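We begin with a single chain expressed as structure tokens, specifically the form predicted alone.
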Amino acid sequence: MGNHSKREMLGAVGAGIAGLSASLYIAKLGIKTHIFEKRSGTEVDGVGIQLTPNALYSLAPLNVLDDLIAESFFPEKLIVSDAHLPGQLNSIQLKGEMEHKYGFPYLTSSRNLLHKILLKRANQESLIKISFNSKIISTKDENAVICKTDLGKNFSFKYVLVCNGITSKFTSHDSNIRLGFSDAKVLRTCLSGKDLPLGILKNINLWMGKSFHVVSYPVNNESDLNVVIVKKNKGPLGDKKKLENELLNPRLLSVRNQNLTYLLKGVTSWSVWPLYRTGIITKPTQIHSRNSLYIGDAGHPLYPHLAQGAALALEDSHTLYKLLHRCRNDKLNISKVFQNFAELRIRRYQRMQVESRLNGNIFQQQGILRLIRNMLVKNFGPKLMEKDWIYENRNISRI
């Protein structure tokens, strides 16, 4: 791109997993990147990550899959149980499995460790300035993009991009994303789970319940746990002492799996958190605009019952830096370029977006449905379970 894209300067709001990745990813292409950040640090909200093939697969590109790898797990299976009941119903590999059919394998993690290694490499890159403590509370899109901060202080960009998750002013005001709270709250604690069965300690497990269901995982080699729970609930977040009596006493909740007891019988304390009900994207303006783009949670805010939110926030650094990289010898139209990224990802977002919370009310059904959906799972529990849509990178790699 030459002289052209050195002299490009863009905003983006958010240093978490989509703004780091994306200013990275555009550094690579010699255009400077001016990020805003909120917090005055560095740690970030959250306990632990899933990273699918398709995460890692866009991660690639920006070389800290060895630092990544060193300090994950690679899971053995993603078993499902019904929590009231014993056993398991039905578990797939995911352990040389998933890098066998998508070239990349299936980890988890933290979610602070990602970013951490995300945001030492952004340090090192001197196309990319990150301002802490600057919380941008408007932004003003003409012909530039005016960036406005709570100390008062204004920054114009021709181009910005709007990666600040899902709890984002401009998601719930600014934007056209409908975004509200749900009947359910989250729960998360991590775990160190040195004393619980190696069907806990090796593998992804998927307890399903009547009204919630748990997910936990291992999130390095020290056998420390993240573990959540989805359950229904309409009080407000000051219901946290009752929710948390009703989940460290597993007989409130009828619980009859083995397992399930054995691990919320170490959990202490729990952090709570509302569960966001998110709209369905319907149209390519809903994320961007002539000047400015929302990627990540920002621009498609997705229930997390399909592990895919980081994922999608990867996905979408790695598509844009490939449509920059298409134009690059042409003069340089970004607004196109934002546009053709929302066309392009719209599809993909709204199946995610579908699929997450279909998810959701399979995990949490009662009575005969219940019993059909552990049938089902029974029987046919790979092919349900498997996700090749997901974790294959056709959508990228035809770009």
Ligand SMILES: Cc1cc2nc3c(=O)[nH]c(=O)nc-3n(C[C@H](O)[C@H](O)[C@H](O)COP(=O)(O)OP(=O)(O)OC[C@H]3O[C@@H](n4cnc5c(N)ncnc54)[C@H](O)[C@@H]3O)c2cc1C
Contents of the next structure:
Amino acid sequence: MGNHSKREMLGAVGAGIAGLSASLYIAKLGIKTHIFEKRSGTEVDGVGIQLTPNALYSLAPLNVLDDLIAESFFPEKLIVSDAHLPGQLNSIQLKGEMEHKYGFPYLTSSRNLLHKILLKRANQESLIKISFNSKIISTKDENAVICKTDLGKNFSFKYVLVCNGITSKFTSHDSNIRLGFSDAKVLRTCLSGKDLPLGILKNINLWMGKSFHVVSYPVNNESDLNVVIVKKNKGPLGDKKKLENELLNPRLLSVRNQNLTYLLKGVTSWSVWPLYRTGIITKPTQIHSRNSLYIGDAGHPLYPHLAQGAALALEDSHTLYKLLHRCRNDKLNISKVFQNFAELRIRRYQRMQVESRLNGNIFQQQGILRLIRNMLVKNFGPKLMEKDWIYENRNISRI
Ligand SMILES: Cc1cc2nc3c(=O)[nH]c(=O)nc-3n(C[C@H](O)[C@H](O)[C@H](O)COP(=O)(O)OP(=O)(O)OC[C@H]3O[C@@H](n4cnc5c(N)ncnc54)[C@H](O)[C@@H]3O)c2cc1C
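Compare with the form predicted alone: the form predicted together with the named molecule:
In what comes next, the whole complex appears, and the chain from above leads the way.
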């Protein structure tokens, strides 16, 4: 066998939100998972995350909600404003209302916290083994799946879940979901909002500007705010200074919204991220083969403008569990389950991919389209902003 290990049942590439939640769900069925994670430690980037009711619906069966809720924030409203105008255009109520309508609240939290909680649960689970410092450099899918690490070790699995995130190199069996860089950059920071107006501290805010938009929300009860600016910028990431000069000076952006001006004044440092251009999935075979299934961002890269990446990853794990559970008494045909999964999920992925891209465009409109958008948001805001099809959980509860 050389450097081959003996064949195990299920491997997973990536201990992110998809990899950890899928393994936790699968452990409920008595199936072991061996996860490979390239990172050496447990810390992930500590940016904020919005967790919508559909995300919480899929987290609840993993017994992690109490820990999550204890350290997260319940925003009162989602407020939408034009960065170049005073006041707000419209808002929708989140606190109370979301739970009432969809059975679960709308939370804002930190990605790191969610990750830490999932990892803690996985570490308590004897059916999950996690190998850190283990970067998988290739997966060869024949009768078995051979996962090769950067240290030259081969691991053989009957089946593998590919969950290694948006930059996954393994999602290359079809060119439609290959990634490139978009024409925008994301600037992110976390700041103490103690001195900021309550309108910022209690709510999720979206300011739409000409060729940029800004989102802020609290990540806990300590007034720590996550702030994100998405700005059209084709230059390389190295242009950080130029980007910062442009963005930290509200005057240059013609910001007239008072709350946004307060917010930008409080910011002293940023990290700059590339924004990936994502394709649209066109057929189920792009995310499954006989022995592999691509879930989370690895299977369906998404623009962040809908705040649904983590929610979709959690839904993936929950859906996979339901499908496996449904056929547990027959001879468990995992290849068939992978195929069913892909066929069942593809429409939702497509809709999310299209809508998140569209949101990015709508948020940054200029000229007459900007005026029309503002008029629509002012008059029909709640109808346009509330997205039943995202938050309700029928797509999973019906399985
Ligand atoms: C800045 C930012 C803000 C976001 N905000 C939101 C939000 O508000 N709401 C929301 O729902 N979603 C949000 N998302 C999206 C969300 O975080 C992702 O969709 C979610 O993390 C996807 O989970 P995943 O497990 O597929 O990928 P990830 O969480 O990225 O996990 C992938 C894991 O695989 C590991 N890995 C990668 N390559 C290899 C390899 N070759 N071998 C072994 N391990 C590997 C990585 O180290 C990582 O741990 C945001 C994403 C980012 C980047």
